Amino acid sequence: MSKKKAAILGATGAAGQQFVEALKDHPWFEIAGLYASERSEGKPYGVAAKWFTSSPLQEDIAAMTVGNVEKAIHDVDQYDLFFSALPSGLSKEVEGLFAEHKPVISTASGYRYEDDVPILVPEVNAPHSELIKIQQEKRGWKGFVVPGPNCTTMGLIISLKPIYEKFGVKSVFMTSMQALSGAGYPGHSSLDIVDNMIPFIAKEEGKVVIETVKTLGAYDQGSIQNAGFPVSCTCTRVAVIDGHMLSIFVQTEKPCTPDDLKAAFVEFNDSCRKEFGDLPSSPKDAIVVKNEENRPQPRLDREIGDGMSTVVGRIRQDEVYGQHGIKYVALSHNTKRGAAKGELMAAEYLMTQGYF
């Protein structure tokens, strides 16, 4: 099989830098296009780029010519599907106009809350990918946007699929506790972050609300129908570098204790891999359980499964609600799993069902 030709819109950013990080060495896809903003047009990429990811950037693509975002409409016809890391703000008039050529896949909130967008998660509502032949009716696109959810909602909704699935739910409170890195870089300076918490990020709790309920929701007749059950939350940023923790209280409608969770989860793995265990991407497991009272931690646990997999901990009955209350912690990498690397997992489920 001959790898699809993909071009990056906003490559040079953080966001940027890990699709171009996840997509190296890939089995289906090649990097056939970078772009930027005007000031990095025309520059090789390793000078454009002040690349600070983990792993070292590949020569080939460090002497990559990098294009201008305004004038890549021109090139629509050389590649087979975008990847957008463009900033939310210009993501909604720029995505469009290349969708309607050719598919794009992102991390950019600037459709997500469109009736006729999925935010696709192959493990939560695959499904909704079914709204993409809705789009392109509604909006006389050939090709289509696609987006993934923000960082903070992939953690909650990946640790809810199973428990409202089996169990129901009729209400969820989070509190998260975010990595530095889902500010974008430089993010805040140390004499912000250093001794301290931030108690807010702007927007983010809202995304997290309306997000949940479209993400869980059911695909019916063309729309996705929202799950039923109120989100509340706080968001906070704390000193980790990399790797989102929540703690989460989810009231369920039939009983569930933490032994029945457990049991849960063992199924919805074993369902992921059924379903999408041939994708280049996919962890082994989409829910790892950590059985140590002081686990999951950022630090030791975020690449489990290539940053993949979702790490859960400390499950407990709730005191108040008893078998209808279940609490736990859930950790997830937000630059692997919630940005490039799970956007580029629904690419990959898209090209098996033919969207390419």
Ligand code: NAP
Second form
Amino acid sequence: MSKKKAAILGATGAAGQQFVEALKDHPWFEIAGLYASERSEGKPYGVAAKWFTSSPLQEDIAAMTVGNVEKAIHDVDQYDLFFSALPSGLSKEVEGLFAEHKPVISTASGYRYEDDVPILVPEVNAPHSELIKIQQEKRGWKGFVVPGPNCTTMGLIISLKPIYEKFGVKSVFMTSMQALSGAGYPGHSSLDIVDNMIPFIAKEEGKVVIETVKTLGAYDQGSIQNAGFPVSCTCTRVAVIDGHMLSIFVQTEKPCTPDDLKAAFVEFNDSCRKEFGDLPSSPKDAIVVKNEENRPQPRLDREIGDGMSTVVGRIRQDEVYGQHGIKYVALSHNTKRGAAKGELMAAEYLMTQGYF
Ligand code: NAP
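Return the form predicted together with this ligand of this protein as a structure block, the form predicted alone having already been given.
Once more the chain from above appears, this time first in line as the rest of the complex follows.
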């Protein structure tokens, strides 16, 4: 099988670099084009991108010339699909232009809240991909836009999925401790964040609330019925480079003990392995449970499953709701699972379903 030619929009940023990293030696896709702003136009990628991911940049990619996103539409026929890591505002403006012709798999929020657009995470809501046909018919597009969720929502929904299915959910409270790379490059100034944490991230909490109930919603005759539980959250920024940590409390419909939850996670992993285990970016375990009392920790655990596993620990019964309340901590790599590699896995899934 010849590899599909992929172009990355916003290739020089934090999420864009992770697309470059995730697509390295990929068996189904190859990087055929790199695009960013006017600032990067015409430069070799190795010069335009301030490379800060943990593994070295490949020489052939470093030598590729970066194009301007504004002009990329003229090259649309050269590619089979686009991965977008554009700033949110720009994504709304630009991704639709490309989707008229080709599939666009995006980390950005521009299209997430449109009724005909799935926020696709294969392990959570694979049937939502049915919306793609409706999107194409409604908009007259040959391609489509499929975004993933916000990086903070990712660890929440993956860990909630088995709880929601097995025990039912009445309400969710979550507090995030989010990594610096979540704000893109260069992000906060060192004087703002070293020796500090910031208890506010613009627009983040609203995104988590809406995306959680949309992604966990049911696909029914051409539309998504949102999951019917309330979500309350507080999002904070901490001095960690990668890995969003979430402190989660779930009020359940049915009783759920810590042992019940661990068993539900094992069952969930088995079913994910069965359904998605053949996708190159799928982790061996969607959820990894750490039993040590002081884990997960971002520095030690974010690369588990190549940055694709959601790492859960501190599973405890809630003191207020007893067996109808469970609490835990979840860690998810924000630029891998919560952005590029997570989107790559969605693209792999869509390819196996014949969408391109
Ligand atoms: P970033 O580090 O600031 O990178 C932004 C990218 O967009 C760069 O490649 C930049 O190119 C390009 N760009 C900026 N303005 C542009 C313009 N006017 N025209 C064309 N290209 C332009 O941001 P990021 O953190 O990677 O985030 C990218 C997207 O992914 C955002 O929508 C974000 O919400 C989403 N996301 C990020 C994360 C994360 O953890 N970082 C996780 C999930 C989703 P230049 O280098 O040439 O300026």
